[in-house]
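Only one chain is included here, represented as structure tokens and corresponding to the form predicted on its own.
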Amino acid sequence: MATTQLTSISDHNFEQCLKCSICTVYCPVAAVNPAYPGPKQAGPDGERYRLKDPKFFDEALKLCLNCKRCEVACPSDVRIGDLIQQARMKHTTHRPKLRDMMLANTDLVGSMATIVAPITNFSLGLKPVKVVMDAVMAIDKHRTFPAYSAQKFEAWYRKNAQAQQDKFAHHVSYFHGCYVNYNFPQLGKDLVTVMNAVGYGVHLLDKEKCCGVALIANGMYQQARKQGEVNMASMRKSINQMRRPIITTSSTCTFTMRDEYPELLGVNNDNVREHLSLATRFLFQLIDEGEVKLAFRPDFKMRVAYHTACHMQRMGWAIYSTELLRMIPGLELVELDQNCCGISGTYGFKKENYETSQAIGSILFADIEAAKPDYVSTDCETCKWQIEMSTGVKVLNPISILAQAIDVEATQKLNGVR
């Protein structure tokens, strides 16, 4: 860890710990799975133990989804999953295996399966391909993954680059993710459609990497540094050079982002930080200081149940997502129960961890039967295949509904958008 960006003790305040073990009530690993300590012996009481003798980590920390409803449920700010995480990266004497590399390499992996991506999906679907990958990289066989579009978004946005430039008043530079590029760029085609109709002009960042989520919770924390220290440079120079905030559609990566780099990568992001916003929330406070206005299809219905990811639990946001889909005259709302959906990035795929994943997201996906509803929406894209493949139920970002609800016209004679 860059030692400018080194953490005391205090700054995770584990000596404000109460012992009341709230957390470990709120904790969904603990609740279903008796081989996790719970957050409050893993991460204060542990701490405690291990700046006495590195030998009392206890590689059970690794069924820890990082999911933070610890610190949210915590009464004295104690940062409990970052107390968590950091002891995994001091102590952990395990390597990645080949799996974890190859599930956490989002962008090496995701650039070579789009060039042949109809064969690449048509494998993975395969009852004998995934019976295989159970057996050899222990992926679990219940598992699909996302499939992969024929077409990056980077490649899209290439062709699209120049109609962004020329008429618009204002610009943001998005970064896109992973998910958007390789497996579902019709999201950040969405995320166009609605900022141009406010007149917004979008443009990407100069170089984007993953934002390395996947890479720390698999342990490759010196490549999540260096390519979060990539993506910081090129924020910086949107931010002071072009004078462009930046937005985001996932609610993990904006989190990795704004609070994970410099608490566990020691990666700086002072300036950055403020400026960096998932679309949702910059979307309605443009909205709600009256410097943008939206005009809906007055055919438009539909019933959405809303899933709060935990990360957008932990940073809370969900507010921002669930407001801009009230405004919509036509849809129906139904905010869901704050249940963690289970799959935690690639924690999900690990077949050690298939039945664990499962049995958190039961309670989620009991509520999403019970609703009813024509889409679920949520800002976190594992979250969406993690309900997708458990309830058959199809998700949508709340930038796609947007995209969907808005009279695109209309909305731009609003704007004085021509």
Second form
Amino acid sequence: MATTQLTSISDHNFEQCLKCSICTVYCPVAAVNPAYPGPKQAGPDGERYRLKDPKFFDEALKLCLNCKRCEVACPSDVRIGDLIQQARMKHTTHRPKLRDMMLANTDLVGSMATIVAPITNFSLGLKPVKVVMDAVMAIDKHRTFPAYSAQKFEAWYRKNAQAQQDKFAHHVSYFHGCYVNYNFPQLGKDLVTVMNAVGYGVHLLDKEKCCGVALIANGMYQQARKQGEVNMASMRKSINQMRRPIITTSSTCTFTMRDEYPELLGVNNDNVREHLSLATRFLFQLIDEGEVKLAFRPDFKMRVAYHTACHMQRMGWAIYSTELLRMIPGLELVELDQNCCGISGTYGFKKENYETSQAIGSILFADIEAAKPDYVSTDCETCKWQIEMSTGVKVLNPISILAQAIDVEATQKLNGVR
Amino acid sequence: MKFDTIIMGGGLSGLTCGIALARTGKRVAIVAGGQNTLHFFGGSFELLGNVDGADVTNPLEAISSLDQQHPYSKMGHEQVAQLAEQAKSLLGDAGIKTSGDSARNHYRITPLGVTKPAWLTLDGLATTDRPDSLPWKKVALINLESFIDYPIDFVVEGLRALNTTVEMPTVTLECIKRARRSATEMRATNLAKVFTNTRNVAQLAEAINAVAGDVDAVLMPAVVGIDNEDASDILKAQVEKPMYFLPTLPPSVSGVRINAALRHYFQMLGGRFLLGDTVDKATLEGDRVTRVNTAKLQDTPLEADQYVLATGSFMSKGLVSNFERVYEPLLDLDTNAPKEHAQWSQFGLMGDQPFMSYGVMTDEHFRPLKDGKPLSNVYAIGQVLGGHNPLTLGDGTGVSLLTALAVAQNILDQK
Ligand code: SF4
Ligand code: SF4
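Switching forms now, from the form predicted on its own to the form predicted in complex with the partner chain, please provide the structure.
The complete assembly is shown below, putting the previous chain first.
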């Protein structure tokens, strides 16, 4: 008992709670779904009971999106989201269903889907198939699935980019994530364009596994841990042997590997964490320190509404992306108010969550419509699916916008790249 | 990362100062750790409510009786009058409509049903001109069934003491029952989310009309519409009797809305708002701060020409006390707290608590003192300041607004 007390207290600051209820004000789920007890009750209040007796654990905790908006709002730095996830991890008796396993195994399913991409895309879009998925798998039929690309990013990279990377003076490793690999290789290509333009070679990691965010959400902690260990080993090699820091283009993968690995999964990321960054942050810092420069195309014009993804907000890094976008002369930026889009990874794909998910997102969607942007920009891929499906406005990662806005040759010249 | 001004703290004073600067085209960043004490806001701003235990009628006149260390004394009568007007119009520009006059207090009704002097009250809330009576002979205070976090018996007792007949009809609605299924508490903000939906608002109006009876006004706790005024406007239009809201216990709907409105306006003006981050290090060279570091941006220092400390009082950790002393944790600025621990507080919760007036000391431009000398590019505003007392003087929100505007003016006057 004494040790439980000690670790819990030092773990997530739960004894700092002032009972002010501010967290509940900003919880997107509590706002629309009365079956969810809300962060204060599910987090610090519930934790007191659970420490006394685990039977107080409530399966309704699985309704938490793990968006961490409660943590950002809390004036006392209570790590409410961590408390909730840890309670699920410790106490849940619920076993993942086949549907959850499929949604969670983004890379396995992705690999299979890529092989048969045209068929998968065709059949995922087909009405009868969606109805069957809805009925049998409990994947909501309103969902548009992200299309699978016929060529994986890794394959494109090996064929078209790898050979040129060694000639650069500086180097990074790129953790592309499942989304870039299977669904949207264009973002990876854009990253290579931008980094090459400023004189950085881009390399793949020795071995890359899905960061595990979907596994955590679906209760498959063992597998998440294993994949985490593989990623950390590859990254250590990149940092220690090759002197290559790691960059990503996904805020969620970054957050998971920097913060959820040690906090939730117990995967040690010492000596990796500080070398693992989001590409927009990495670039901004280089520019801020005067190490690299960007030259922009004079004819570029775009009105962009920036949406801060939940995990981006938790990391506090949105400012890097927005400052980078603001550097583009022809770009007009609107910062959307901080609201969750409702998808939260695989959560919104589940039939039982569809309504909650869309209700949560409705405020954001209305804001986007009012802003009348050419594009929405965000650093999270699942927000992209949700926003595109729900508003019809196209969504671009800031790196893709940058790739369109820079004058590649002029940028290379500025940075002494031949 | 470089800015013209960096403001540490995103509460009422930080946001107000940020807006005043961003409006003139300055590049401003606000670093705001978590949400702020605006969530405890009752719906009225106060300039100066009490002096020597008596209610103040004309705050502008009463300023002359304040101590020299009081922030208003540093501005002087004229500047206070001018900034009070500026504050009211800035709030209006952010979409926060208020009524009131800096030369004449009115009375607000507290969440516990007691009257207190106030300067500006949000439109739609019940107010009165006198401390001992309401403008209505007979009112219906709507008792929302299941709103367990509202001390309605206190409020009824309070209102009855104001020479008014108070009915307390109960309203039961399916939508509240549904919300009540949640294991969480039933705070004002939970209900306000239910009454954002126009269908629920229409049902509420219908239910109120059915039970209100023959009264001069309908009163109900402010639990309608979380994001904006739309829902409460709809309700007022549909309720047949004149209708006014009463403030609730925190977190308050008015506070959430004001906070969102100010932040939205600040960002619309191009201001950068870093939510959930805190400045944990300030680098001092001589009498200047040259850069600050935050918990989340770690290796990206933030640099600016001026820095504004708007970190709040003890609750927001802008001031910290340990067994030995009261101190300002970021720069260890001079405070007006006595060395003797025993003087900090007095027995009895409601008595004059001296620690409420503790805070950093500044020169007449609100530049904080360190070892007796002012820092040259740092300013302090709002509740971190010493020499005022929101509890005994009723000057909390006024000090936040006015010192924010005074400092914005000082910064703009520099060039
Ligand atoms: S916001 Fe933080 S301090 Fe307030 S109730 Fe929630 S966990 Fe507790
Ligand atoms: S993590 Fe998100 S969904 Fe979960 S309790 Fe916190 S705010 Fe609510």
